[in-house]
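As structure tokens, one chain now follows by itself in the form predicted alone.
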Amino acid sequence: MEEFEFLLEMNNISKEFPGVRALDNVTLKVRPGTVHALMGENGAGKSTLMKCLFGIYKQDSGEIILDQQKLEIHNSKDALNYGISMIHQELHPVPHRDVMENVWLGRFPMTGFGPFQFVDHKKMYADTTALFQQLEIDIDPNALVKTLSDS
């Protein structure tokens, strides 16, 4: 598999709302295998930039390139189809659902075909367990969110 210099590029992204320019030609470039943090004051545009990447907002100008392909992201479903997901800073977990359902909310693994598709709970459990092992998280994927403590 060919390695690219940048896995993700957000070039010259601008976004305006009535009365405010939230993003002014912002560029973000992410190399494969790296971890980044967006930091800044309230109102600096961090969330707006990520919402442009995830399709919640459409940037007014600029381009998004993933794996050297320019993307048109019209909505969050497009983003998910490209393998882009977002954890929102304002988390609203579903307390009466289990942990793994909250992790995969809106993008459950499916089995079956055509109109006969069902949530693949076995795959969802296996994928959640693998993710938690990778992140060294010790939480039962089947635990109801409402039973978890805040600490």
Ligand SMILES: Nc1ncnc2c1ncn2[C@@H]1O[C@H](COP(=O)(O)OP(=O)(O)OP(=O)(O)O)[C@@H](O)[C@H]1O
Second form
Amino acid sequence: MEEFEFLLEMNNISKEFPGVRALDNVTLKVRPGTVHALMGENGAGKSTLMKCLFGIYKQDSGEIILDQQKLEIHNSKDALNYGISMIHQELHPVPHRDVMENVWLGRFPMTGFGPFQFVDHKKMYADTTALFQQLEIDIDPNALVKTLSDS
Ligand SMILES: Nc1ncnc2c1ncn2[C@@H]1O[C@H](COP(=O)(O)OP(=O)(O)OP(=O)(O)O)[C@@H](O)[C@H]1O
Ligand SMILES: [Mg+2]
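Okay, that was the form predicted alone. Show me the form predicted together with the ligand next.
Everything in the complex follows now, all chains and molecules, and the chain you saw is the first one.
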């Protein structure tokens, strides 16, 4: 594999909301294999920058380069396809669906092919159980989210 210095580059990103310049020429460069914390006061623009990366907002100007390729990220599905994932500051679980469906929302495992595709609940259950075991989470994957306590 070819070596390159930055895995991700967000160059000169600006984003305005009515009356607010949330991002003013922001540049963030991330080297492969590194972990970063983006820090700043409330309203500094951290979430806005991440939302531009995840396709929730489109920056007014600036470019996003991943693996040395300039990306047009139109929506969250695009972002996920590029291997970009986001855990949101405000969580919006779907209360009337079960725990595992909330975990895999938007990327349900499917079985079958062509027009005969079905959600693979067996795989979803197995994957969720494995994930919860790894994270030492003791919640029934089949429990409806609305039946869980807040804490
Ligand atoms: N959808 C929106 N519409 C209008 N203004 C917005 C919107 N989203 C963010 N802003 C404004 O943009 C600025 C940056 O907000 P942002 O949420 O990115 O900050 P943050 O660094 O994530 O703050 P916090 O630490 O509170 O999470 C703020 O002034 C905020 O009010
Ligand atoms: Mg935020």
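Residue numbers count along the first chain shown, from 1. Under this definition, the rigid core comprises the largest set of C-alpha atoms superposing within 1.5 Å between the forms. The structure presented is a predicted model; accordingly, all values stated were derived computationally and were not measured.
- For G112, a C-alpha deviation of 2 angstroms or more is recorded between these two forms after rigid-core alignment.
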